[in-house]
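Coming up is one lone chain in structure tokens, specifically the form predicted on its own.
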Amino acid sequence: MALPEPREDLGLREGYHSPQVDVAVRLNTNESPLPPPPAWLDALRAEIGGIAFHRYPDRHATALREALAGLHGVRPSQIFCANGSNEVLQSLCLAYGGPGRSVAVFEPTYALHSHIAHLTGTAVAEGRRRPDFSLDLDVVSDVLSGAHPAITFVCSPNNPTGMAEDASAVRSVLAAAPGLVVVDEAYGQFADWSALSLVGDGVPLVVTRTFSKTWSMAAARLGYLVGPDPVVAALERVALPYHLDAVKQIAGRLAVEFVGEMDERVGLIVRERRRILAALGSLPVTAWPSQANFVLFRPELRKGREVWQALVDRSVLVRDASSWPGLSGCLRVTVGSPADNDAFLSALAEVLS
């Protein structure tokens, strides 16, 4: 007797993970530097006591979807919720991808777009961004006309580069795409513009969001999508029964009551992001503009991996992106608290001196 072998194509792919290193300053996973508001935690504790734990949760997450619909001015039938925005992406690939179909991505971009597509047996058609990491619409047109993808991914602000696509670029992609356009806005609250304004009945466009960043709820693993009713209905068919637990549904619904506190966090992060970019301008690095809660930069005098290790040696952890497509030598730093950012900038200046 022998254990069966997994799918052969899985052997070619590694999971998407961030190193978990014991350091004083963790700036590698784009989490919020602040915990949720104490009043939210008090309200959550109060409501958890009323959960009928011996019963399954609301399969349709009705109250959560109603709260999000009110936040975005859409119908609850236009909202799909899942365990983090990554499960939303997985559901999209299950519903619209699969064998014989493809997705389009434009590198460098979020690694899980391709990774999840591969895991669902969906082919991946890749195009390259310009040297400044903006979308090249001629390349987009070539990829879309050649591959006829069922899903076209646009990450805005783009992870790991930080650049947000403008409305005209998203409209151009939407006009050219033969299938569904997915605008991944995991960092959308930090940007100047959102594709949510383009969502509408009959428009083959969806926008994905997460509670992990601005809502300070990375531990809860909650994400959602805003799109046309038929897309949401298709995603509900591929979701596992009762996939969204009762605690998560309550946590998300209550969070929407704290928009003011969320906006304060966004304001702090945007100010700190500007401060980091200004400080990087005086160091021997190339840094790219960002509308997210992180900054991509490339040390000019030392290899990126060496700088990453030297920062870890000083108890500061950033993300090593130097081996990612199109990002040779690059590192990505999450915008943290003012104290965390001070520690990062001080350590980086010492490493590069």
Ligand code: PMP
Given for the second form:
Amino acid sequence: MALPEPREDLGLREGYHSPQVDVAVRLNTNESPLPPPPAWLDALRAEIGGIAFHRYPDRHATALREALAGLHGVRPSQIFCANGSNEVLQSLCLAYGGPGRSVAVFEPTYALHSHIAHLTGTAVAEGRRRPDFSLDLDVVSDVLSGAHPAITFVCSPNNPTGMAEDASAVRSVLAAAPGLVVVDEAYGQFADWSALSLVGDGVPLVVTRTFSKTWSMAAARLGYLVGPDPVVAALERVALPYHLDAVKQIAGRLAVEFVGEMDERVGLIVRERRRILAALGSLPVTAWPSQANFVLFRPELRKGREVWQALVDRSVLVRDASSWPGLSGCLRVTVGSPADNDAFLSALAEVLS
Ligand code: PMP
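Please could you give me the other form, the form predicted in complex with the named molecule, since above is the form predicted on its own?
Up next: the whole complex, starting with the chain shown before.
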């Protein structure tokens, strides 16, 4: 007897997964360097005791969606929650993609957009960004008119390049897109402008957000989108019953009460991001401006992979993007705590000296 072969098209793009190396300074997966506020954890502990664990959780995540609706000034019926924003993206592909349909992506961008599309049997139409990684609206319009994608993904700020789109760019994509426009704002709070301001009834736009970065809750696996009610209703049809566990629903609802602390953290990260960019300016690297909690850079005198290894040897882990399409030689560093960033900058200076 032999085990059956799984689908051949399941492999994730070579080099995407970040190795989990045991180091002192981890700046590879764009998490928050700080844990959530202690008062949030106290409140969570207090509420966990009241969960009826023998019962399924609230299937509609009513309280969580009400809290998020309050945060964004929309109706709860405009919010869809899932296990990380990756699951939100997967639900979008399940509901709007599938065989005979396509999505559009503009590379280099977040690898999971095309990966999830492939997993759901959705074709991927790809356009390239300009050499400075900005979105080329002529390319966007060519790709959209050629492929008629059911979903057009815009990642803003874009992972891994850091650049954010402005209102006029998103409006142009919306005007050209034949289907749904998904603005992935996993890093939205670090940017100057959000596409949330364009979401409205009858507008084919959704904005996805996550608790994994700004909210310091990557372990909770919680993400959501804001969009028109009918899109949320379609996503609820593809979500598994009771897919959001009770603890997660409480964790997310309570987090929203700590939005002030979250904003303070964003302020710290943005200041540290500026400091890192300024310091990179005096090293032999090319660094790209960022509106996210990470910075993309390319060492000019040594190979990216070698620099990555030399940093690991100094107990600093960054993301090796050097084999990703369009990013030859590039590394991406997450903005960490001031001490983490000092450790990164001095290790990098030593490696490049
Ligand atoms: N979108 C982007 C652009 C990301 O970088 C990430 C995290 N790597 C995600 C979505 C997914 O985040 P999560 O599933 O943790 O919410």
